[in-house]
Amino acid sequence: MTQTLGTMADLPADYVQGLAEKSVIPLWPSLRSVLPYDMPTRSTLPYAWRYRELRPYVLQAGALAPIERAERRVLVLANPGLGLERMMATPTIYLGLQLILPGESAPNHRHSPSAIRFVIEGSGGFTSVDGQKCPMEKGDLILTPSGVWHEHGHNGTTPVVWLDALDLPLVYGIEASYCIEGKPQSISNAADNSQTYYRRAGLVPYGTLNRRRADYPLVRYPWREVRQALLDLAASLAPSEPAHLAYVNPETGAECLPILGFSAQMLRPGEEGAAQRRSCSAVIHVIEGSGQSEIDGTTIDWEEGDTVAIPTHARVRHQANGKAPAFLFHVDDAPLHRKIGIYEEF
């Protein structure tokens, strides 16, 4: 094993200059920065965005930025370790708090990054996805996959705020990020597929057996059903077993989207436990309850509405406070890690 590598200072200046003029650099002086031993080099910090502190700014944006001038009225959650201008929560996950006010509509478009909406507060909002009108209630997960038309509207009386999560850093980083405008969608009067076709696990419309499985047959996952499923699961498990459910494609059982993965976890009152240490980066969003997470030795308190960034390879412990359970929504890039063959658990 090489212990000491040569540096740029070891090389003749004219040699280095000659290489630079040809857009070439020697690897060995920088080898350990890109291939460190044992643990990746990480800039992502364990960090919490406090919804209680950010909410006034979100609402103020409604007065400062008319929807016609904003298109999407969003405050981006940028990890300080990665730089505010890069708009990253982790190297692959973009997060934003989006606001829509009563009577407003955010225009129809589609884009190359995949996105999800996770509702934080309010009612009366909706997202239309390829002609399917999806109600937006607190805790609902709505998918807007890559290349799929989507628009937002609001028929209610109070502000609606949701968490956006996109694989934008990855898609932008490979110079593949772009958007296309579209005309307003034609909406059917039928309820969305989450209310009709895929209401129960293990049951799918019979006709799907005779056709190719759909990439995105379900785009809305109502929180009321996920929450009850977590309560039922927790009641059937030993106290030491985690109550944790993955959001999946109901026809294939595969992850919902190709790059980012999503799951929901219930922490019983006072429950404390180490999460599986994994190669992927992640964020958690607090749906209900309060508690703490210890991430690589840094303790972060959290409460309802807060969002926390978790770096790759981090050692993590979560604990719920009080006499009520805590419910967490997880976003990670494990699907990407699995596809390119670098996913690990430790």
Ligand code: 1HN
The other form holds:
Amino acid sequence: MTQTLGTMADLPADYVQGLAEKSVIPLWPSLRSVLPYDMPTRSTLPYAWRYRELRPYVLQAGALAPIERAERRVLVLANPGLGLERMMATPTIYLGLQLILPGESAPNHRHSPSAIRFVIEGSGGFTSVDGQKCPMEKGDLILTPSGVWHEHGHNGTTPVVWLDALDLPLVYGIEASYCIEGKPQSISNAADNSQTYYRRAGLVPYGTLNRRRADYPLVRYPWREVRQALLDLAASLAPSEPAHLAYVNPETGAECLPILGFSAQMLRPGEEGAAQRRSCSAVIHVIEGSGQSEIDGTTIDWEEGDTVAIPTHARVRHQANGKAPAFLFHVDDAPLHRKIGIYEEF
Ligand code: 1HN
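Output block for the form predicted together with the named molecule, input the form predicted on its own:
Every chain and every other molecule in the complex is listed next, the one we just looked at coming first.
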């Protein structure tokens, strides 16, 4: 093991200067900072955004920013360890709280980053995804994958707020983020695919057996059904087995988006959550209940509506409080880690 690497100060100033003028620097003084032993260097902090504190600001944005002048009315959840301007909850995950008021619409566009919406409150909102109108009720997950047209609207009577999660930090970081504006979509009157073609796990439209599989066959995952699936699963598991379901592409069984992965977990009252260390970064969003997460030895309390950032390689344990179960929505960059061959569990 190399114990002491040479530093810049060891080198003659004119040598360093001569290299810099040619846009070259020596590796060895910086090697350990880009390749630390055993554990990556992380700037991301374990951090909780508290919905109870943020909600008044979200609603105030409704008065301060007319939708026509905002395009998307969003407050960005920026990890304080990464710098507010960089708009990163973790190095790959962008998060925002988006508000849409009754009668408003947010115009049609498509972009290179992939996005999801996870509804926090309100009823009557919808996102149209390539002409498919997806109702947005509390806890529903809506996908708007890379390159797919999407616009939002609101037919209800109370404010709708949802959590946006995008792989924007990665796509922006590789200088590949851009957007195209479109005309309003022509919306089908049919129910979305979660209510028709992909009504139940294990059943797919017969025609998919013959044809090339769709990239994104299902873009809405209704919470009502996910919640019931978790309750049924938990009832049949041993108390030590986690009640945790991944959202996947129903035709391939693979993760539904290329970079970010999504899952839902039910923490039973009294459940001793197992401590887990994974290579990927993640966030949890509290759908229902309250509890706490221990992240690298720091305990963070949470309640309904809160969102918590989890750095890469952190040791994590989640526990529900009290007598009721807690339901968590997880976003992580495990699909990216798996694709590039760096995914690990410790
Ligand atoms: C976007 O397209 C939406 O469509 C929300 O609702 C947030 C943040 C960055 C880039 C694109 C949306 C976004 C976004």
